[in-house]
Amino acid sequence: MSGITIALSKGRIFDETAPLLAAAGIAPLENPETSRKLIIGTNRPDVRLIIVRASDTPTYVQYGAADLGIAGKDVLLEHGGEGLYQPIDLQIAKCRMMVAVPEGFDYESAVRKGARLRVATKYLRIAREHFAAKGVHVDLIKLYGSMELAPLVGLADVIVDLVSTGNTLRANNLRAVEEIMPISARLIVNQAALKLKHALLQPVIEAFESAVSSHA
């Protein structure tokens, strides 16, 4: 296809990307929350959107199935970001990557005493690097959802997960004890497409950039 394909995930990233797309003169013809289609046309015949799982976005862009994509920093760090150009922090879908523990668990003392911690997370790379930098020995347990359950049933001592409001932690008697890093969504670009489709992609990238800086 000679036009542009943009990979997006449903939910918060799609919702918060809509104004950026509008700034680039792109309007989806259907709402992915209500449509069952995975490829959605836009008001521009040369631009289409593909709806993918958030964790798959960098893979679609890396291999050229999409020219552009929008992915959280958490997803990019786990993926490794190979073959991707990341020109803009879009300042959307903001949250924090945190270490959280059950109420009553003395995390500071456990770290100080060199205890081996069992950590439940889907962010293995981020968790591994964080605890290695602190010199803490960990056993990583990969989960795909409901991290908060793991400490409650004795599967893990601590969790590493994204936190936006902290309400889910509080509802499950957990508390955040350490911020690993702030997270937001980035624009990612296939490096080959940037060369081959420069005339098409550059105006979109610049429109996103000016939309972000006007809200800064």
Ligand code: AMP
The other form holds:
Amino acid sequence: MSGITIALSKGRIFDETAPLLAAAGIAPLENPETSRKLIIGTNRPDVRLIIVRASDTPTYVQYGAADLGIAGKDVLLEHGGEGLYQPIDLQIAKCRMMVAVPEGFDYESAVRKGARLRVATKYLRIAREHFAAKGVHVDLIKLYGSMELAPLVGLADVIVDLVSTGNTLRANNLRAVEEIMPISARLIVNQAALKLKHALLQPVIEAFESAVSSHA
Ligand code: AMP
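Output block for the form predicted together with adenosine monophosphate, input the form predicted alone:
Expanding to the full complex; the earlier chain stays at the top.
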């Protein structure tokens, strides 16, 4: 396609990206929360949005099916980031990647004693690197959601998950014991598109950049 395709996921990312799109003069013609369409036009005939699963955003941009995308740092680290230019931390969808345990579990002592921990998470790469750097031996158990349940039913000792308000942990009698890293969403750009469509993409990237710095 000769125009610009932007890959976004529904929910937090779409909601928090809308003001940035507006700053770039881009207004979606439909709301993906209510529309079932996966390709959404905008007020600009040369700009369209595609609605993808959050963890698929880097893949669409990597292969050039989308020129731009917005993805959490968590998703980018798990994907690996190959073929992607990551020019801006958009400072949206902020949260923290944390290690959490059930209230009664003495994490600090388990780590001190060199215990082998069962860790349930969607974020295998991040978890593997975190525990390897600490010298903690772990068995990683891949889950696709509701990680908070795993330690409550004996599937794991520990979880690695995103925490925003902490309400989900509290509601499930879990406590955060370690912050692995702060997380926010990034603009990602297909490296070939950045060269071939520079004149089209650069103003959008710059509009995002100035919208972000004016809120800093
Ligand atoms: P909270 O109860 O506010 O701490 O939110 C925790 C739940 O929301 C967890 O299940 C997280 O996986 C999810 N979550 C929180 N923040 C984000 C984010 N920025 N991006 C994706 N998922 C998130």
